[in-house]
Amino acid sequence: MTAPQAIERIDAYPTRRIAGFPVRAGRPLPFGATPVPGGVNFSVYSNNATGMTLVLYRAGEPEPMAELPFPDAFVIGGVYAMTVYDLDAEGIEYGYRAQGPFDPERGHRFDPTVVVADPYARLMSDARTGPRRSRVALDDFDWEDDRPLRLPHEDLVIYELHARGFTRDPSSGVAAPGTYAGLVEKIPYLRELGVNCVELLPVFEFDENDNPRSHPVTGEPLANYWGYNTVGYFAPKASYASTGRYGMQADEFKNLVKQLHRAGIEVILDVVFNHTAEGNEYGPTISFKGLDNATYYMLTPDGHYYNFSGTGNTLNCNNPVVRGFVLDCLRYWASEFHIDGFRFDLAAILGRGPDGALLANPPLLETLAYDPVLRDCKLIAEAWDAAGLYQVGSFPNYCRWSEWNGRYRDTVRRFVKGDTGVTGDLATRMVGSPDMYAQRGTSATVNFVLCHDGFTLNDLVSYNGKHNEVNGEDNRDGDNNNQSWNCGVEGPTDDPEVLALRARQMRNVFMILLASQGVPMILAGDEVGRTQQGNNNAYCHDGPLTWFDWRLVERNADLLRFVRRAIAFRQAHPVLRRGPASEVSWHGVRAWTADWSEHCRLIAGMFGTGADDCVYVAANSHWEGHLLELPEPPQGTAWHLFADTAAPPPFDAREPGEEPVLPDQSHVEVGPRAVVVLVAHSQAEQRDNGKEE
């Protein structure tokens, strides 16, 4: 039996020549540059342009090799589409000149002297090797049997990292430092740590050199290190790829995702749809501004840019065209790169209408929540913006969205440094913040204490104030409300008592975070005590200040071991990840009698009631220790000691399943500024394991 042959288009031939190239009317969809039999189909949208020209370059050359105006017959609605034949797809770069009015008061900023980038460009050239231009991507990566992992939300331990900074330091020892390939070499470290999800700071193409400031001491140019000024939404960052100069960044990034999945680790991307790299009316024209400014940006009635992002412009996300652009982008990353979820920067902006007003039912957020392609993707909102809109606990969620829980961060910081009046709030945060997320469950809250924006954990316990002088803004930038405490000395010290207290405070933060219901997120490097020397806004430093120093893995091995065991303990006990808050009982110095008074700095919770899984967590931020009366463990079990952050290493945490039985089953001592964690094991099991003391 002969297999049927695929039917080829009968109109796949040129109909005319433009600038020496054979062409024909193209297909309007999909947008972008798409290889087709014999050529490349180019499609770009502009509702307000009066004409459009395709500009072709030989890769790396400064001047165009051809400019092809779109004939009127090649325009359908607001879409300019043309198929160009006899092109070497891998050997060309391209852009567009858009003709139209320059009338800023009406929102139009067309400038045909500028060649703008394709918003749908799947690749962009590496700016280190020449001008940044759009390129054509080929779809030839072999995923084998890779699929998104679909891990339950509550089971995630998220690890936020910078794709370059994680391995850029020479101490990383990888073959290609600062690249996707280098990150692949560190997957065994991630597995051993126990995290099962990495959240990558922006990896969409951006310009790391667009910072106008200089280092106030060295005079060297500062960088845009974090990457929140996106240039190409469909293009993986070329300079993060060891093969970027050869145009292989998409394949290298796909291999990173594939290898992480093989290790059981999901991938979440930090995406930025609230603004672009084009800034306000004084910023550069890169893409949207030159193609259709009035469509893509929120504009005031007199044509200026609304600035809800704090960066100069605000993307007009609830315009139907822009909404489609965002949806296309996320579908592309989910389907073509097997991404498991997205974290949306300043996501509250995505709920604003074209005039900036808050929408009751934001169509973009609803569309993303119900999109069939994105059904299994995690959607995580940073539920605030730079204009004062704060929606933690009230973000339009459609029973799909999770939120970075800023209230969890603030409460844990205040409790650990010893503030009064937060014990009750800490209890609420530790059971998944049901005051905010009762209907959605513990998967709705992403609990974190530190993230890229702010102090590292080491600095949180080493500095009372920010030290951002090297950012070139006279220490005016960065948050002033850090809720930090230096343990008695500002910055570095050799005082052994101060160092011991700081180490204990870091263990306290980790233990509370990993014993809280919800989804914990860890900032990369905190598990080994990484410092940024008190800088809480290090967005502009691409150097040792922000890179992961791998020598700390050995130097702070005790802290790393503690974190590994705490993560493993969490994974061994589902009661710490999910379950109704009603199954958690609260205690104090006396069992079954929690002290919710203003002055109290002690709280203890018993998670679970059954013999199969029951954990007792006591957190004390008082500078004195306390003897706590214990509730009886479930029948047939006895209390065993997993962690005591006041104990010297390695007795601060045990291997899960190997905890020694507590000698006194009725009381436990919790030290000054310490956390104690007990677990109920069956007595029969204990005798079998020969662990009774």
The other form holds:
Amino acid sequence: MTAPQAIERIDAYPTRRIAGFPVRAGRPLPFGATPVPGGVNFSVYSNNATGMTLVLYRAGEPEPMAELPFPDAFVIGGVYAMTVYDLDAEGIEYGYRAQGPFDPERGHRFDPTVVVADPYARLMSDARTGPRRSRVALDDFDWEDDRPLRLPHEDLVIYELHARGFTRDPSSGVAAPGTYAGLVEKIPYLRELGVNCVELLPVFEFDENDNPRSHPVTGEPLANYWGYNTVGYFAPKASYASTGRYGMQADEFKNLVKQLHRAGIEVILDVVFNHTAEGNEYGPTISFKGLDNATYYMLTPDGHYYNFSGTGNTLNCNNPVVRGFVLDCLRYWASEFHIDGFRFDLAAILGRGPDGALLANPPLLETLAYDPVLRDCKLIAEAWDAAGLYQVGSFPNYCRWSEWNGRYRDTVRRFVKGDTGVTGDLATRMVGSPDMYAQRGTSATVNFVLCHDGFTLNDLVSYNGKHNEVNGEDNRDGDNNNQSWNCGVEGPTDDPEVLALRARQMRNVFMILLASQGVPMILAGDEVGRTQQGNNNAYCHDGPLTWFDWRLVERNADLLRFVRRAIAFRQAHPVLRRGPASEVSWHGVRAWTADWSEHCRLIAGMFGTGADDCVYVAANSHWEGHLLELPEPPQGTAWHLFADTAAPPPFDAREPGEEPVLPDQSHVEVGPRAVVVLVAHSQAEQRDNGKEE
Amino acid sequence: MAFKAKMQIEDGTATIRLEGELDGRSAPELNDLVVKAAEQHVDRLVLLLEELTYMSSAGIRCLVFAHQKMPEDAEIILVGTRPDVAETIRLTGFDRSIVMRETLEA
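What about the form predicted together with its partner chain, after the form predicted on its own?
Everything in the complex follows now, all chains and molecules, and the chain you saw is the first one.
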């Protein structure tokens, strides 16, 4: 008996011809260009357009090969949908002309002379090699058995890096510098460092050339290097792919995710839904502005752009259509690219309503928190915006969202530079900021001291002030409140004492960060002392100033080894990663007696109460050393010395598990501006260590 | 150059010689041959690519398709792949499921 022949679908056949192409009415969902049997389904939304035309190009050619107006019969609601047959999906590019009123006072900016990009374009052509166009993506990548890793959030050590800058420098030695493929070659470095999550600066398509400024000395045009100016939310950045010229950027990026997952490393994307690259009324028309300006952007009653982002426009995130767009986008990246989480740039904006007012229960944030596809994705908010809304500790979280903890950053910086009056606050930050996140546990706080936006760690200990002259804004740009200290000399020096102090200060920052409860985030390159020559706002430099200099791996091997060991130590001790804060006791020069007074620059915490896992951390920002009386280690254990940032390398930190026993079990010396970390090991282990020695 | 694909099956090896441009239009033809080879339960699929002048992303996807269609322990060997095509295969990670060789004997 043979199986019955499947009935052939009639909807795989065209019903009419437009501009020479066989077509039929398309399916409204999904939006975007989707390959279907025999053709490509194009679907685009505009609530206010009066007509729409699909514009097709042969890849790379300046003039269209055809323009296909959507007949009325192909419109459902506000959605224009058409299936076009006999198309070589790989060989075409496309865009739309949207007809409608140009009436800015009512929010409409239709301009049919402009071919706009599809907001749902899954690929975009590389703007460096021709005009920017939407392209059709094939989505049958061979993932094998890959899936998101679902590491417990509180166990992450996040490494924030720029997908291009990490390997763009010739010193990287990779075959394809500055690309996803180049980053694959550096996975062994990340593994050895011990991080288990990379957070990539924006990789959605953006235009790196959209900076109008030029270098004040050389006159060369400045770049948009960081990429916080999205053009295509569904399209992986073409110029970060060595194979972008073949339209293979999605495959190359997927391979990066797959290889990182194989190495046990999660991938978080830095996403920018607060604004777009279209600017204000003077900015370019790229897609949203020409398709449906009044829907996508927050507008004043007279049609001007609200600017909570500081970049000209603000995406109207709590409009139901735009909410759907954001959700579609994140679901796409989670399912199609196996992304493990997202960090939302200026996320406070996502809690604003269409008129800019703060919403009590922002539907977008709630939707993302409860979405079934995103259930296992980490959601991290940069909980402030450029209009002064600061929600660190108060971001609507639905027990799902975590936050970049700006207070952690400021407190650790102030403590390390020697400010008084911050020990109490440091203690609170080191136990996961329970004043802000007690209900949610330590995964709610992403602790960081440095990130792409601001000084590098090396510069934090080398400069009192920012030095942004090469940005072409007379050093007016960038944050003035850096809480930095140059250790006595502004900028580069060969004074060995200053250099030694800076090296120690860098270790202090790393040790405090990696011994704090909450999720630590490290800025790529800080582990080898990367410098931006005092520039704290290097968004516009795509060059050696911002690229990872791989020669530093050897030059600053001491610091790198220290950081590796500190990360490994953190991973070996769950008390540093999880709460509750009540299992931490506080000490000072005398055990069980912390000094919370204004003048005090010393704090010691004992994490854990039992013999299974107990760590003592003493941080001293005083310029003099102190002899500290130690609390008794848990019964049956003895104190062992893991780290002393005042000790010369390689004795500044040990391999976890190989810490020598502390000779005097009742006291420990903490040097000037130093951090000491002890760990309680059982007496048996102590004897074993003794034998080996 | 027009696309041509010819297959020979012998001793458990399917050998397909490709000529011309392998892209979205010609890829289904190669996929059909891969299906036929898989039906014959061959344990080796050899693609002779010296005469293949261009391979698009759809072409590279044929390799993935073959990898999934063939038995798990079957070998897929690409012979004489032109350098730029080979580079694309490598950068996108598809080289991990296939073997690339200069010549058939190597």
